[in-house]
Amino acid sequence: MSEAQSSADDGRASDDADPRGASRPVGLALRLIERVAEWQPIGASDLARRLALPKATVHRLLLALETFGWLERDGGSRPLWSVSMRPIAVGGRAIERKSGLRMAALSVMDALRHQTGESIHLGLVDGENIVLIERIDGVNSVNIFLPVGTSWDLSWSSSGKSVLAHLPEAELASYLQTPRYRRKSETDIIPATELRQELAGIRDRGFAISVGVPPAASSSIGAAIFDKRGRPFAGLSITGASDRLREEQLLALAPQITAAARRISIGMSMD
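Since we only have the sequence so far, can you give its structure as a single chain, in the form predicted on its own?
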């Protein structure tokens, strides 16, 4: 049974008891937006097959979401569906209302891009994940293009690990209770003691690095951003092609990434 089928079945089983069940219209609509964003552009039949849902149900929801401006389509009788700009507008307003992070970070990110020639990523913590909310592209190659809205487990990126390293002990212990898989692996679990030891080193030096495997991957160096209470809630990273940014080159960027993250943190504390 597929993950989508299992999820759909679980939603149907809990539908009567839980108004948030996945097969409720609102829940289905939200799932549809998320999956279209992940797989776009995608046809209704393919979407229905992947979600293990009736095509008529998917088609009805697609039309409703188009009417309200959340989805758009290209083509005639067999259109391909994509997410509109509306989620970006809504998400942008939500981010600014929540933190003002982008406004505090944009000028610092732009200066960092000019200093290094590399791409600069800004991520905001969302539960146990970090979500890319802003990206300024550098002149140098990056190998992997990450669209705004991309989300990873905190343990999968340099900026996420920097946040983890500065969490209060009780929160870190709670996070480590759940098994964490190495990035792009569904079987290789990171031993909690190994991850804790790595995070201790990151906390001591103030930054984390992630060295990709050339020629296809990217490497990055990241640092945590703190709010006015001194809590890590976001991360900043410098990212570039791994055939150019090896460990030595990343370590040379440490003073710049830590200074930039500190400037943003100071800006957040002045709200």
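Can you swap the form predicted on its own for the form predicted together with the DNA?
Since only the chain itself is given, any partners or molecules it might have are not part of what comes next.
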């Protein structure tokens, strides 16, 4: 009888349906924040419809999130909602104090950008995604600046693939449970065997490359960063316009990216 939890008909919940400790309003509120961030600026009714939730419930939560400073609305007669700066401020402070990663990586990244002239990206694994947490811009002209916080499936970036390649088999299998799509045409599924084969090569060589990635055509070479226990948890990559960084040039950067990633891993292990 302890946790009967007769979720009868509401068991929808796109991503999380895990009532440990529960707290439904909290879950709703957080989902709201995420969806508003995705669809902003958006009106209350529209939001309620898309989430399949009662208008009154959504409205009440929006009001609450506004007074807590996480959401805000423009001053139109039909208010549209957006997220405030709060998540970024929270996330920024989090990065700042997080492990030693950022600190350990910055000097290495700076050196790397001066050696190569290209932009250096540092990503942190978040579940099945890799999130950009720091970017240092190269001297060469750059056609696109990815905002910090950009999140991609692990299979979509060179650094993500490097992480995948060094994941324990059990976790890789669980990752491959869900079909993965190609970056370019988001309807093509990548066959698991094809991905496994590529990952094997990456594991041997110690780096991954990725060519002509949308939205701007950019190419990159990446390597994984490991914690003290030898677990890959972050990735480093050199990224540039794909007309300058062709496969040939990317491969020439292999020694540098692997050395840099290794140096960061070592720097992290010294705490």
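A quick note: this is a predicted structure, and the numbers were derived from the prediction, not measured. Between two forms, the rigid core is the largest collection of C-alphas that superpose within 1.5 Å. Residue numbers count along the first chain shown, from 1.
Positional change of Arg35 between the two forms reaches 2 Å or more at the C-alpha, relative to the superposed core.
Relative to the superposed rigid core, Leu245 undergoes a CA displacement smaller than 2 Å between the two forms. Once both forms are overlaid on the rigid core, the distance between the two CA positions of Ile133 between the two forms is under 2 angstroms.
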